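We begin with a single chain expressed as structure tokens, specifically the form predicted on its own.
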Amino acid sequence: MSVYQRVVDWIDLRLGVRDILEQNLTHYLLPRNINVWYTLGAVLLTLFGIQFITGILLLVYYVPDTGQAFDSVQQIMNEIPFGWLIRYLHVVGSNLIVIALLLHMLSVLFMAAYKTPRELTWVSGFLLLNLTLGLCLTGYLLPWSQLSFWATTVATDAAGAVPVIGDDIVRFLRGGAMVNEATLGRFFALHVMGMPLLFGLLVGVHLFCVRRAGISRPPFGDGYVPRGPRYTFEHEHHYGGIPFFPNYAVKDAAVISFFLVLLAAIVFFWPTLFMPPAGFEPADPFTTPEHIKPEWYFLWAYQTLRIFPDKFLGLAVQVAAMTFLALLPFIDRSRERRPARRPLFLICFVAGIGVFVALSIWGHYA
């Protein structure tokens, strides 16, 4: 017997680690016609993991002060071996995760997932989604260049349309009247230690909710029926299901994989997609750029605002939209969830999808 033998033996003696492995892989099992939009979970947990990781590189050599921010950065980018790969893997990546966030949000609507017994899992899930786009906005300032300095200042200035309390809520964002060292301080306090802490909660308790639940089976094919109403609490199981290791868990990787590869051609070969020039610059507070706009994941938002002729309007429409969102399966009490069946919902769907790019197409070219 092998020495590894051996030291697997004495844990599983211990843990019975072999149990929950076969529990959680080779005995776990999902519905037969389950599709290719139920990967988008496991390819966001390997992306987070790219950032983390990269994160914790882009640490060694970041400096969080005003005078020396933009100047480590550079160093980064040109000085440390690889520093560059590791950077732009770091800002890539961000971009990715919102885009199979926001994928992962549409297939679980479409496919009314987040109805019961799972609303916790759609809250949980919609909370990591306005969580990661926390992140992306205090990191968004971390380079302290000329597009970070004047994009914070145009999102924190969003929120002083709030009746009453809006400047105070300005001064508490930036730390003072305008973008300065204390932003920079507050940004990366919550973009290092605060934030990742919260999302490594939320992340537990959503993955808690999928597992403990059970995967919901797609609503499609001649078998569906809609499940009746539920007086305890029951782990939704798929009889004559596929094992997940390795049937589903090779779909999981394929995925994945080409993520990746989506990931290392931007790298490579688009490297400044996410990165127009103004983010090369150092961050000039008395110099304001031409046409300065948030990322394209805020465009909707910043567009909304400056179609609205009071702020607090526009604010109060897209506050409404996201309380919608995040309370739609205590909206939406039908236990229907075959798209074909409910076609009130697929008008708000893709009129909601046509809102968002329409409105994002017109904020980047207003």
The other form holds:
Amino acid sequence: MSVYQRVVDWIDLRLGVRDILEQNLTHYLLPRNINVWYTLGAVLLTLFGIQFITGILLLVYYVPDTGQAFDSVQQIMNEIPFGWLIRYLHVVGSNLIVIALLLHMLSVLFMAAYKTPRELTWVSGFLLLNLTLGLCLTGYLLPWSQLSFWATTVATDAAGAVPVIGDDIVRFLRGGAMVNEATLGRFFALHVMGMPLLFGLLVGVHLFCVRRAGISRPPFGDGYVPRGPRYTFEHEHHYGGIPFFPNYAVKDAAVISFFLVLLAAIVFFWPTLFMPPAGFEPADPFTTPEHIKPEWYFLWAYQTLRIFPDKFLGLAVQVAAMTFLALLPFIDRSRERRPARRPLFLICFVAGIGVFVALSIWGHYA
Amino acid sequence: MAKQVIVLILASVLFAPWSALAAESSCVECHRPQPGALGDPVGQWEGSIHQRHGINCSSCHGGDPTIMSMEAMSLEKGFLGVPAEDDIPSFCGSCHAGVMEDYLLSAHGQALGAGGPHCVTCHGNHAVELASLDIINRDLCTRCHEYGQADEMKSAMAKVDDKISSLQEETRRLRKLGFATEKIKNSIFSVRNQFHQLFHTVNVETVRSQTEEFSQELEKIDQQVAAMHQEVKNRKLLGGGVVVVLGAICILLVLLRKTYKDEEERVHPPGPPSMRP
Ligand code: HEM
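Okay, that's the form predicted on its own, but what's the structure of the form predicted together with the partner chain?
Full assembly next; the chain just shown is listed first.
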């Protein structure tokens, strides 16, 4: 008996790991018509893993102080061996994550995977989306560049649209009237500790929900029939399905490596794709640079605020839209999941994407 | 340069509070609508290098730009009026002291008041632009004498001038890629200012010998910039390798997935799955 086997045997005797692995890998069956969109969750986990590692490495040299933050980032970019690589991976990675998140959410929407019994999966996923955007927002300030400073000023300004207590909220977010040292302090704490902790917890909840309910069957093909109403908990089994490992895990890995190719291509050949020149100038509270725009995934919100004559109305519309999305599984309660039989949903789906894209482009060029 | 900086700081200390009080100075407000020589300066000055660096009417002419009456131009408020031709070098030289020194010692400076050109002859008074060798041209210089020596100077300086421009352009590009170019930018800027000042000696020999020194200084900067370019290339090379390897892995995995898929279809031909418990 090899040493390896003995070690595994020893552990197995105590923890029954072979059983766990079997249940979750080789004997974990997925629907036969499972498609490529189901790999996005695994892509997200990988990308977040990279963010986590590069984030910790950045922390080694980053100094969260308005006087030193910019220089410490410059140092990472110019003096620390491969510091530029680590920083660009983190920056580009965050943008790819948002892209993957949107795709993941859209595919879940399209296949109506949010419906009973997966409401909690959806809600926890939606919270993850918001938390991710929060991580992006707080991380953007840390380099303390002109871009950081003014984009954060614009973003926190939006909260001022809330009637009566708007100014107090802005003040609370910034820790003062302007974006300043205190803002950097709280954003730093949130970005490296608060939000990641909450994030880890929520990912756990999300995965638990996914695993407990069982992966949904794609609502396509002749054999598909919606499931009838349930009155007790029941895991959705896929008898005669394909094993997760190795059959589907290989597909996961293929799509993950596709995203890694994308990540590497941007990092090495077009690293400033998501970093306008103002990102390389130190923050200067006294000169507003021209063309300061929030990141692309906030443009829709930014533009919404601008097209409504009243700022509060703009904010209210945004909040309403987000709340609607968050509570979608409780609003859209029919059992039907086949897109062709949900024309109203399809119209909203396409129109929603159209509005998002149009607002973003408009915001970009306005 | 040091003097310029001090003057700049002084100017900003003196004028900043005023400009903060009134968005537009009284000088500009009252002169803009006036016809002819009284109003023209405003339009010419707007967009000039001086206006962009916060040098206002009163920075040059004196006076008090917060008073909205003729009182603004009283002697008690330090109004200097319009300088006579002979006074122009010192008028501009209050800020451009180094240039003035070189100029006054030069053949041009010596001939001031006797047919020699002064600052405004070459740079204009209100529409002053960033200085460049384009100012040395046949039209301007042959107004008073042959173009020969002018041309010699221009060609002697052209190479360094081009080098400075291209280095500035390159550092801007590198900066947008995240390189720390602040130090290099400053040294180029200081070389540039000293170099552009050199012309005012209008002495071909001085210009030639000093141009050589400037060349050597630029050579050092050039090496630093070249090192950064090399770094950019290295990164792309490394990136090419990484992308190819990852791409290959991706393709292999896709092929592997295909073999599994074939196997799945052999075991269970496509069609409605059996709902075995
Ligand atoms: C923050 C990052 C997220 C991670 C790491 C993540 C991870 C995952 C994983 C690994 C799966 C199972 C495989 C799959 O279907 O892809 C999954 C499924 C799911 N996710 Fe996410 N997710 C995230 C965000 C979201 C968001 C924003 C939503 C929607 C608002 C969402 C809703 C769902 C739903 C409903 C499922 C069940 C899909 C099904 O059973 O067909 N997730 N997620």
